[in-house]
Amino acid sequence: MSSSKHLLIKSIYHEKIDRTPIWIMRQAGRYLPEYIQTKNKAGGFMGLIRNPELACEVTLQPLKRYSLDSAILFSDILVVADMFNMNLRFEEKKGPVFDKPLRSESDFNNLPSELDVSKLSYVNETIKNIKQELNGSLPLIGFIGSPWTVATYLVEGNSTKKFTHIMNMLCQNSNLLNKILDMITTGSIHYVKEQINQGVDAFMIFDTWGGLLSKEDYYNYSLKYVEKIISSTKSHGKPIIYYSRSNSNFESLKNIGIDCVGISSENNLGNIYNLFDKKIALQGNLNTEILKQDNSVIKKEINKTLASFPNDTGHVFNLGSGITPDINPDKVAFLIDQVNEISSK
């Protein structure tokens, strides 16, 4: 049980609450105004996530717009990679950038053989100024990616659609493919333990692209790691949401310590809750192409969606994905105050 006042810890612990808590997966992001406003001065945005004062206040932008009910820190799962003096930038229309990926031995061989947590101290000034912001008022979520996923861009070199030498390493060479997971595993959990002394209410782990895998595999280079992860951290008390997008491997999730699964949109919440045994809590799962239509479809959907969850609490509504920078803020306006409205009946 949890001794929290907080809306979205009780409902991830299937507390009692009157009604369902709701945030969304990229709320302080692009299709926001003030955000690119704030990113434009900040000179873009690696500027802006290495800026404590513009990484919090884009935190709070949707906060001050929506009644939500959570705030998540503002930076990128990427960052872990300054604890590997890997340069990350962002390029306009390609996305994160690693100018020397880790393709060989001789490549891993190169980075540092001691973590240095202390470069992602921007990161722990970040959340320091949102907690002192936040008063109590709003829990925080603090994130990473997990090694599975941080891989796939630490070895591709960039955003890719194809995954050509992250899969080639997968058959070829698992050693060397095994030596990078465990390094990333590794600053994640020294990472994590940092977000959580700054005072993170909750903790989510992206495995984006944990749905490229085979069952076996899915085991083996993304879930083994992501469990080391969590026991390693388990008893600080947080709760763990985890998400991976497009994944049919829900089996695989029972027993490794999640107390929250996000689930994307093409699946059933009720389904996948029953799946569980009705004792991981679920967070999604609202297609986001749906908040381009008329309120009266997005009010039909956001039933749907709520009606599909078959308990009064372990639910924490959210987009199947992240928003995406062609939708309307009004729209969320519409969405947050609808599931609000509908869920407290």
Contents of the next structure:
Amino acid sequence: MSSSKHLLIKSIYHEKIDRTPIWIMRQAGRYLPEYIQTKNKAGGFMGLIRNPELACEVTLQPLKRYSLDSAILFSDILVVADMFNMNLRFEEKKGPVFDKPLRSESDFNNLPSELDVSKLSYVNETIKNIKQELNGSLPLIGFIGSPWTVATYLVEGNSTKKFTHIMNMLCQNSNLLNKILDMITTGSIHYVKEQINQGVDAFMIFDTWGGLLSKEDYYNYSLKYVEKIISSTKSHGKPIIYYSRSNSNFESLKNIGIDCVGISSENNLGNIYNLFDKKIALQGNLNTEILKQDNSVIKKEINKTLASFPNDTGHVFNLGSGITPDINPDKVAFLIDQVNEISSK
Ligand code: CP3
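Structure of the form predicted in complex with ligand CP3, given the form predicted alone:
Now the complete complex, all chains and molecules, led by this one.
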């Protein structure tokens, strides 16, 4: 039970609510012209996330336009690499790049032996600024990537969707992969604790690429580490949302202390809610592509998504994956108004 007044938190804890809360993954992003403007002012994406004033400003941009039910920290799952002294860059149209990826024992042994937690103090500043601006009006979601998902970037070195190097490592040198996952887990535990100390109201674990693994590997290389992070941070009492794309191993999420599971669009909310015996809240799962359709189609699909969830509470409306730069901001306004209206009936 929470004593929170926020709809997002109440719904996650299955408390009585009068409509379904909504927020949007990547709600502060390139589909908003004001985001592009601030990003240019900051000299690019990395400049933006490392500038606590401007990162706070873009966090608030979607909240000024829309009646959303939560803010989410503007940052990236890959900043955790700062702690390992791995230099993260972003290239326009290509995404994240690490010039010295972790492919061998010697790459790993060249990293500093101690984690430098202070490297992420700019995120603390950003959270402080956002909390001050929100002044309790809305909750703030903090986040990390799952160790497995972060490792895919540290090992591949970029946003390739082939995962050749990490799958090779898993098959040929799982000992090294485990060492890398252990390092990210330790760093993430520090980082989540910092975010909680700064006052985030919930936190989300993005395990975007966990669904890539077979059932056994999913446990051994992803969930086991997620479980470790949860058990080391759970005592802070903040709800935990876990997201993975195209997951087909939901069974294994039942008993590891997750409060809400983010679902991508290919799954049916009702089926998964039943699989969890209606005990774990769900977040999702409208297909982002629907936002390119006429309003009548969007409305029909919103109705379908809401109807697929078989309870009056326990659902947080969201897209099934992050919003993309090709979405018209007016469609987002329509989506949010419709969800607010339809779910109030
Ligand atoms: O949701 C939010 O608004 C909060 C901020 C946020 C970002 N990234 C900002 C961002 C969050 C929660 C993330 C998570 C993230 N980052 C994930 C997991 C979620 C998912 O999308 O599956 C992953 C895999 C990353 C790593 C990452 N960041 C990639 C692969 C890319 C390039 C692809 C892309 O979408 O551009 C990014 C860039 C990124 N992260 C942008 C934003 C707003 C776009 C940066 C820009 O060019 O302006």
